[in-house]
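Single chain ahead, written as structure tokens, the form predicted on its own.
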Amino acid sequence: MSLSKNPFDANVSLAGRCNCGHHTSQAEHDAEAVAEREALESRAVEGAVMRALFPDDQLRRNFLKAVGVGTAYAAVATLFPLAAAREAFAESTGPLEKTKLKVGFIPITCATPIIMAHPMGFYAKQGLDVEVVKTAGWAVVRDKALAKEYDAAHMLSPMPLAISLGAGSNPIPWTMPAVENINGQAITLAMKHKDKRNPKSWKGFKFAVPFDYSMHNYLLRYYLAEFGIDPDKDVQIRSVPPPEMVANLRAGNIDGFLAPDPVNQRAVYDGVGFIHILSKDIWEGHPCCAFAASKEFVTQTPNTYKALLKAIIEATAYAKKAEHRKEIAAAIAPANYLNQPVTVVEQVLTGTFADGLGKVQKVPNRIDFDPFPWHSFAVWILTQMKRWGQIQGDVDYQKVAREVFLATDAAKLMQEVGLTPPKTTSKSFVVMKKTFDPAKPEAYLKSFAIGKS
């Protein structure tokens, strides 16, 4: 996909162009969208057949490498009616119940797949006319989603759990069919604290996080507590919408934040802060933001839901490839999306960035994209919600995880767009050198010296 016809380039006239601005006419746009969708569906069918014939991943890769992809599929076509399979696939999904949708988002790089799917045509490819609506903060996103002003939304991955459990509001069944990004956050401190790198010296600091029910809040609390700092007694943590964080740091209202990007990089760009630690160095591969929708939307408009989720997962697959990151940065930087200098967004997405302390760091997976909503992610989040008093009493961790994090839906569509989903929905992982076993959440919870639980 090329942005050579960038609608935000002042030298390009928009007269007569399509809605996305990449084509000379709406007819050209529609024709390309149909062609791309048919090609995608064809690849999905061929890939599914190949996986059925060669269920062993290594054996399949060896076969394709030995004979070549084209020859392999030609051989399969002589044994299996691929054309009929493609027709059956095309007919397997009924008509879209709704084509015009509103999806709310916060202007941060965590929302990259949801945002880029608009200017780069992933929604249109699925027959959807999606308006992505820039929103001021997470409480507003939640309230508009609950009020059905948004059909679906970019949410923090703990939010669907909190909504479903009624933490902070009445319980409403909510779902998280896909993770938007992994990693992609950092702790940034004001420049005046560049000589206070030891968290043990942070007593009395004022920190900002985007929302109470956020990975940022839980990761910051976890990090502080590991250094003996009680997040509720020794420091202040307040919720600040991401677009307002740098201004608050500049004004001296806060000493630092654990924030989504490009907020951290913008603080460096403006010379008001430095990156203390990337969130990936707290927990490598942690989830952050998510694509979320009500259970009602999922069940009452299943074809529309599938098309929307497929568009987002396909965009995620595209964003995962490093060679696409600069192109994506140019697509999402403009005012109606992130409203950031392209260089700021590029530094985040490519992982080559200034750290505010005079060094240029190269961390390719500073932010990455993997849509699979691991049930064990949900279980870990629930332990932290309980640890800090956001939920009380007995929690059926596995049941809540299964009902909210829709791993089966994600796995199916990941296969259709060429990604390889995991064979299980749960895994252990390490957070600050401490292994989390999702089968023993209560033991994990009781192992912490600091917390309300």
Second form
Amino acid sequence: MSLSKNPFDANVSLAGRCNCGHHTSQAEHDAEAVAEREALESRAVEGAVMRALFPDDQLRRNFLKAVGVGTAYAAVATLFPLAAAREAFAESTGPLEKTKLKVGFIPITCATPIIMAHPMGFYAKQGLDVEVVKTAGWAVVRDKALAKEYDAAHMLSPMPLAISLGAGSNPIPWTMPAVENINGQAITLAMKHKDKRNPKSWKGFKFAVPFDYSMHNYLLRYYLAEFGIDPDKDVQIRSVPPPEMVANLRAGNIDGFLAPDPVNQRAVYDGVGFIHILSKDIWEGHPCCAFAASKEFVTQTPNTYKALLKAIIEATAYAKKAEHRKEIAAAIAPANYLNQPVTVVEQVLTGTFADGLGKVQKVPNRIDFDPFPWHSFAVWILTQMKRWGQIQGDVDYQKVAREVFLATDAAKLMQEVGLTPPKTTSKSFVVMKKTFDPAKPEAYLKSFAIGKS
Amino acid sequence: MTTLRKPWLAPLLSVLLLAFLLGVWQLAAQPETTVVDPGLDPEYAALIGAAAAGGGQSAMPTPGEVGGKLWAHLTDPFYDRGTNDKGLGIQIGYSLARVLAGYLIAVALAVPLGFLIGMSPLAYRALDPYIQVLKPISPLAWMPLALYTIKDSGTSAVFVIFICSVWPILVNTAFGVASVRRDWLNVARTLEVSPLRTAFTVILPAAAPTILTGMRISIGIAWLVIVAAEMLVGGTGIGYFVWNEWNNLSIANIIVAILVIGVVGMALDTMLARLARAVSYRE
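Could I see the form predicted in complex with its partner chain next, after the form predicted on its own?
Next comes the full complex, this chain leading.
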């Protein structure tokens, strides 16, 4: 770490103490980090073995309770050489099939891990020479990724599902090995609607979302429908690339948008709009953007894929820590990446922001980073695709979720970089006070009054 | 055109017009005196732009600001701060390379084809409906199709330049060839000149001014198209530069880019105009 310290950063101490301030020297900090990682790697292997032996978590707990930890460990070790497995995992995998990669991104803070991995050296650490290429819109990212011009790309998390299902393009097996960010979006309204804070009064509004196959579209539709506004009849929702949103809001072409940041904060910064609600208040912990690659890339260059994913997950783990957020904001704001004023990016990442109505709000988890691609996220997205008529007919929710959202790979690598992956790949969650049970998607779908199906 | 008695009058008028326009712009863009609302929380004011703190919206840049940006770009046109941030000179270079590639392919294809069409009334009538349908299609409409089939954004941009600049050359060449004076062809025939020789020594020189006019129209179209195409596919080029600055809502930089696009377009047009003058003749 000591080499990568930025001598021009006011938050970094060059003399004596380490980055985090808990150790007397950087060396001590590094040593502890290494020990921590090794311990975590061992844990990862043991966890994988236990999960393989006991697919049902309850069974595992019962077993442990019944025989005690020591006995259980010995019993498992006789069945499975845990020590050997730990070593096998720690050994580096084969050589990288290719080191020069191109990764496409859209200039929004959702892409933080993909972008920051470049200036902050996470790709280089894995021996990869990655070129991060700014791209004009989601359709172009999709087409360039399909054309193999990009090896991997920043996409919206519904896009790999849509591509795999062939909605809006030819079906091509696509994968999503990691979610990039959770939360971090907002509904912004034009200043002239300052007094119309109740969505029931929004009939006739024109809204923008970044793309048809986006969490933004589904969240906005969900939000409106919960207030009795039919998103297909009572308002107009159009797809507008994020950079053009503020310009359109300013010109009065649209009344508001559910957009990724820094677009919302930029609207406030320029005095054009105010933040009505953060997306985390619609669904706390919702996924947004994703790191996506073709199945071909994953299967034909497995070592490169693993190294790239590790760089992304490491960057995500780094971004998760609140104390790193200012440093990251400074790294990704320049023209080569987001091309935004640093204060705008900083307000998004730190969660201390001006809301456009004269108040400074402090919401530390306004945007957060958690790479785990929950299968239940995919199932929820599929229910909404069906709800709004983007896909028809029967959907094998669980199968599609499993094939596209590569939860196992992410879990393995998350543990390697010091994050704690969850034990299961499916969880229920609450969207606007309504619980979603991933085991019953059809029943969930039928419970909505407004929708096309 | 009659010669002006005072040759300095027109440039003077141009300069005066420019000064007047800049003055109007300066006045119009003058930011309202941004007094920070005294009731505003200073912590809040620090987080938003100066104009927003004054209760307004960020304003148009003044000519002075644009001039400053222009100077900064002109003094350092070839910087390279990574994949997505290159100097204006480099971006123009990328755009020119794409335009020339697409344009030269168009010329290489359209001139011989136009020749054939012009010499055969049958081919002219058979191909005319296709030309008329394909001619008015906007570059932006071609782009998704190109990206989807060609599967390479750089080649797609070149293809779009080609497909948009091919028609004026084709139509003009065909027209120029078809309207070569009959007398000259008849003279050539009486002198028993071979058809190939007739084409090169009689028809080509006779049709050259019309062909050059088509090429001049086309280079203008190609330069128009490149900005749109690059805004769409991104990556490099002057169109990407405009898009990237739009992303940052930096109107000053966009105005700089507009000026540069205009100057380069004028230079391309002047070059072809010179060429057209060189091949023109008096009957």
